[in-house]
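In the form predicted alone, a lone chain appears below as structure tokens.
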Amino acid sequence: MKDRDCRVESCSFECPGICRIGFSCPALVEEAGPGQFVMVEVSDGPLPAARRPFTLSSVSKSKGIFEIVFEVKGPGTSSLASSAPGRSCRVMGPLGRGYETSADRWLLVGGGLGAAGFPFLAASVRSARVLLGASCSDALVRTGGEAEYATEDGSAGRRGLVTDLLDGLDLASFDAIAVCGPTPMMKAVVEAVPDDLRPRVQVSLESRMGCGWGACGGCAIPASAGGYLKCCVDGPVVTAQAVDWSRMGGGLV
């Protein structure tokens, strides 16, 4: 767990709401793996003091940056999203664990911003295949791969759910499979995983955090095994069998 002065390199809006950052730190970037996440200063003000966690979504290793997208939605990441080039923000990270990547063929299963991970993730792994949902294609994440996508409104790909493009998929054929979203669409995706498959499957758990390395407490997560994990520390990154999913808000759907 490191604190680095990280420079803001580039601050754009892939649409409206949705921002994209992305920081020169070569020591960080060369620390960093799929599904990590970094604690970022928000604000050069007394006000708002916390920092903010983002997973990190893409990653260049021979350019030294490494980039976030997330929505803003109070004055923490407005003012993060105001942020020119050549501003120094103050960030920890690497921190948590992140995906076991040493499977060869790979399904990702992204709702929402719950894919801003699968880009650094895609590209970290031999072969992968996207399955990505959002209400309406301007809130995809666009990862690399082979994607697919399903939104509420049908204004890209199929209309419906992302679990809906799970239907007649061979998910044996896959040796690792990745899943972060919501949480009901997460469980939903467990429950399609025939129970011998179910040890391939990897979550990235969101949850508040007040810290992000363990301090706090706050960011509890349901264990299977009884009492909690720590997202920032256990997580953000688990097997799906870790995850007591009948305490993560009604059980499967």
Ligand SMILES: Cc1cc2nc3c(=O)[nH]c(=O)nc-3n(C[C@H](O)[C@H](O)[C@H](O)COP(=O)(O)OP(=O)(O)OC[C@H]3O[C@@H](n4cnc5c(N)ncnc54)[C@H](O)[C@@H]3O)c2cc1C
Given for the second form:
Amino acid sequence: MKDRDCRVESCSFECPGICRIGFSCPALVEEAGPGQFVMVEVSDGPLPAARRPFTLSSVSKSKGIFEIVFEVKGPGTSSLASSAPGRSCRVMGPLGRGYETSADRWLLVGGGLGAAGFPFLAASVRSARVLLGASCSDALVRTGGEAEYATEDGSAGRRGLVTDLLDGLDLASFDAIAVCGPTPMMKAVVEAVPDDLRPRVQVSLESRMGCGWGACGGCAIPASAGGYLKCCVDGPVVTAQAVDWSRMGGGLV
Amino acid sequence: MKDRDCRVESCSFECPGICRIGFSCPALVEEAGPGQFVMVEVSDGPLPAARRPFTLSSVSKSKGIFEIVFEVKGPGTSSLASSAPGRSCRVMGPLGRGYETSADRWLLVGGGLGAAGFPFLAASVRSARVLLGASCSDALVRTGGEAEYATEDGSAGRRGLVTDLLDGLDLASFDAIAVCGPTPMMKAVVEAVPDDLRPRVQVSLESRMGCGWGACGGCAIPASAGGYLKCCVDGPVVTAQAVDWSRMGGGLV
Amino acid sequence: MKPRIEASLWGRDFGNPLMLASGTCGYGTELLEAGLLGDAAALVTKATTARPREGNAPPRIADTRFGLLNSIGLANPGAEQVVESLLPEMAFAPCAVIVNVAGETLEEYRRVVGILERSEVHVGYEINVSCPNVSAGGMAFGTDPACVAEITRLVRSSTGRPFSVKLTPNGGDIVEAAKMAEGEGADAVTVCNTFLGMKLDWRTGRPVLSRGAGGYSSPALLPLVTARVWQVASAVGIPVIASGGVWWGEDVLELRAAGASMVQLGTAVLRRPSRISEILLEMRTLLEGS
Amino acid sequence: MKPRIEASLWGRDFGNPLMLASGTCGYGTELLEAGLLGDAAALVTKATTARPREGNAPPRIADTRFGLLNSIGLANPGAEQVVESLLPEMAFAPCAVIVNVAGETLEEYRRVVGILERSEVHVGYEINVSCPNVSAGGMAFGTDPACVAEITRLVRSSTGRPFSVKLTPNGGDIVEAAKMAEGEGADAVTVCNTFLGMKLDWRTGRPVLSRGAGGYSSPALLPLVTARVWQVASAVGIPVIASGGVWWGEDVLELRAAGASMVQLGTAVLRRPSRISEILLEMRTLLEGS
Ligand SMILES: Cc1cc2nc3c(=O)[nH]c(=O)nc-3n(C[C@H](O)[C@H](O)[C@H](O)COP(=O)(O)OP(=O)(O)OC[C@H]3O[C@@H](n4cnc5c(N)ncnc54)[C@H](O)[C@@H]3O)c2cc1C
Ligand SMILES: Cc1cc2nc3c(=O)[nH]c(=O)nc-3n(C[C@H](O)[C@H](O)[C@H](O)COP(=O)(O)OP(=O)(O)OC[C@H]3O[C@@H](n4cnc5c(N)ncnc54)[C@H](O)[C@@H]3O)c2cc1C
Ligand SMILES: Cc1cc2nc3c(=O)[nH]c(=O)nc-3n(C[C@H](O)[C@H](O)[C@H](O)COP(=O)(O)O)c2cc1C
Ligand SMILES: Cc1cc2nc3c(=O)[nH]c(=O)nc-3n(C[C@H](O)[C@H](O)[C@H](O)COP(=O)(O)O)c2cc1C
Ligand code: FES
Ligand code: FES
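Requested next: the structure of the form predicted together with the ligand (the form predicted alone having been shown above).
Shown next: the complete complex, the earlier chain at its head.
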């Protein structure tokens, strides 16, 4: 576990409520893989008591910069979103297991901020087709390359859910399927994939985290083998089959 | 009890570690008398849990500005000292009983920051002779008008304690004697005043305060009549005789 | 239950659940004079004992980084004086007045209530078996369920007015104590008094407060109070009055969701009396937005 | 006693009093690998039970404005696994290893210690009678002095290694519990485990943690822990290990002034493992300046 002071290089709103921050840290960027995450300290004092986890959204090895993209939700993200360039934050990472990227042809299915990590993933694999869902066009995270959209209000792409974009797709033509988004969306996507293709599905999970480095046991994800996985060290990316979806509930674990 | 948002008009260091802030608040200035104090909120959130009390150091009725002068000690005063003009602070006041100013000829005896309130007092009475003591010249609070000094290291005025400046003074020539400073200094001054002149002595007390407006009973000062005075409503200025000096201890109550 | 602002206690309907906590609003006279009581449902006076009490030697207050320690020691003018001069000043207060009662012996509780019964001003009592700042009585009573039961019985036999028993989080079993109070006829329980806390000067090794430990209040204690309110509200049928940790309107809504009928503001009012109306506004805004 | 950095426990001298608290450093393997254990005197492992435990259903963590709620539920791989694979990894750790032991029944404590005795790696035990996150055992044992005595007796009869009994602040009488532990042969007491706390979503009325209440830790609790350390240290002759509320070097000095021999860091290490060395540096600076 590496912990370093990283300088905020840029901080701007991607769209209302969604912020993008670029941090400079060549050493971290060097080690990072797609799907891994960082734990960011929001203040230098003891509060808030926990760091906030964010997926690595994109990295530039040449500039030594990595970006996170996040929705402003509570105190932690609002404080981060008001960072001025030059601010220094303690950042631990890269953490966790990212995507297993040996496959060639990828389908990336993201819901809301679940797409935050797709630019890094798309840049790391041979070919990637990207499907994105969100409530409205404002909530769609830009992933850099081309993408097909579904919005609940129809304000961008197709009106409907991201699963609707799966209709008629030949899923077997992809070697790997990456899924990231709210639990109900991930469940729906996993169910839409035929049994024999399930082993190709990698999901990127979220959970409330105490530490991010395996010490506290706070980040439990129900495992299909019984018991729990630790999201922070066994994940956040795991195969869809490793998760016991029936115990996942509808919300955040 | 009046509570208002006051704008910081000026904030500067008087000398190392001693800060002077000017607040604009015509209504507060209008009501204020010398020796009264204000309770200043150091932050808008719930912490620190208590306000910080400061004597009104000087007021300008024409500009509607009052000043406080304080030593930077802990978190409260350091936060205040870093105020930029334009900052708005919630300030309650004027609070407490100030000096009874009907007398003509005053002797003002101050130790350290105890002299903070003297400019306002001196400006409110017919004539005032000012004696100030401090550890060194840097710690001497400017009181505006003329003053005689004693410093422990001799770096300004006489080397010694402020009580040394009383030697040879005809105390009976003053109608009123105001004393403010650390408890041991106030004790020493009060003891140096002959019994028959004691009723002329008014001391300005300090105590840890919970509220400043009489509600909590936190600011107890041992009373000569037995029991305790409330520093915030019975004081902070009381006659020397009202205090049970034997129970005052050496430090802050 | 849907979140709401209206509240009721002891057959009275209030526009909101805000009560001012004992010891943080004196006898209400200062706030009344300042016109700040209009938005409160009720106020609880400083603890009142049979005879006047001077209180503890100073220092009685210590500000810690994250909260406030107090060691007032039940300083009050005594029940006679309260009946003769303080309660009459509150006769036309715009909020209900509740008198907080303390004693060094079980018998003293009965005496205090007996004296206070002569006043018509207050609508009821809060029986303080939980003061952390006295050596006799106080918290020691509150941690012993048998004492809680006995004091409740004595008070019940002395008044027809409703009363709440204010419990301690500093030992014993707060759920058990609440059940005892209910069993002996209390009309509510207040959960809870301050937590025992201490600050030391590490250079000298000496505590800052003259009595060593004191009562600690802090907005950071809200989760502790929420848990205790939830536990107690699940165990008794009488109303639970929450006390501790409130600064924002959201905190009040959370404590009500945990089962509190009314919610007290203590340290927040000491620090900024206008929190009463500010919190109310925050609650309204939150409920409109939800 | 003059403030100092050096510390000793159970006949061992340490360069400093810092221990890593149970449940916030796993079994030490991650910190060892990261090279972060060099500045700690000792670490206490996650609570270990006789058989593997899955722990509670998620959510297990909730960040409140001023602290952290956890409800892990003693998830651990079980004593056998700890002896076979985890403790051996720590054999050459630069700090002492202490195993935290929990059980659902009194008898389980003896069984766990019995299994753990096979390892030579750990220097002693911390007996956890205070976990707020399990329905059987845990905190319920700690609030009952007779249980504390019985568990201490069972453990004493199972090992010659020194052990500390980790007490709860959530009910009962912590001083009484400490005396019981001392009376039955404990070599220290740890004061204290987390405080019972809860966070609710007021919109839905539902607790955030799956089990409702959890254990609350916060730097704002330091005064509560200081008071309890002071009370216990004044009442027993065995060493007191302080646990709770530490973020700054100053906090460690304050807890030692209150009577603690050693001081644990929990949430601070979860949040920032480098606090171990940062705190040490802060202590040095403060002591040089004093
Ligand atoms: C591995 C991982 C990667 C993530 N990557 C991203 C990302 O790239 N972009 C993004 O917008 N969000 C991401 N999240 C969620 C993000 O961490 C939370 O939205 C954020 O912590 C909320 O903090 P807050 O203080 O603003 O909100 P608060 O509501 O105050 O948060 C309170 C607590 O709840 C936790 N929490 C709240 N929401 C979540 C959530 N959805 N997942 C996990 N914990 C949560 C926080 O960590 C915090 O401890 C990720 C979460 C995990 C576990
Ligand atoms: C009526 C009155 C008038 C005062 N006027 C002045 C003034 O004009 N100039 C000035 O420099 N100081 C004055 N003081 C003292 C000043 O209030 C404290 O120095 C200040 O509150 C310290 O706050 P802090 O957060 O910096 O220090 P901290 O050490 O963090 O303070 C912690 C707590 O102790 C209290 N405290 C600390 N020192 C004192 C003290 N000497 N008196 C009372 N409470 C204290 C604080 O109010 C606070 O609650 C006055 C005090 C009183 C009671
Ligand atoms: C200065 C002070 C004095 C108090 N005095 C009393 C008292 O006399 N009787 C009582 O029952 N509670 C007393 N309390 C406890 C409060 O009524 C309240 O229960 C506690 O402060 C928790 O609420 P808070 O977090 O809103 O302050 C006192 C609290 C403070 C801060
Ligand atoms: C996530 C988490 C898990 C914990 N697990 C245990 C445990 O298994 N056994 C135990 O005795 N204490 C456990 N504790 C309590 C800590 O060891 C420590 O006593 C407490 O957190 C107070 O210290 P702190 O304020 O430094 O965090 C846990 C605390 C946290 C935050
Ligand atoms: S967040 Fe602590 S173990 Fe995963
Ligand atoms: S400070 Fe509260 S009564 Fe004086």
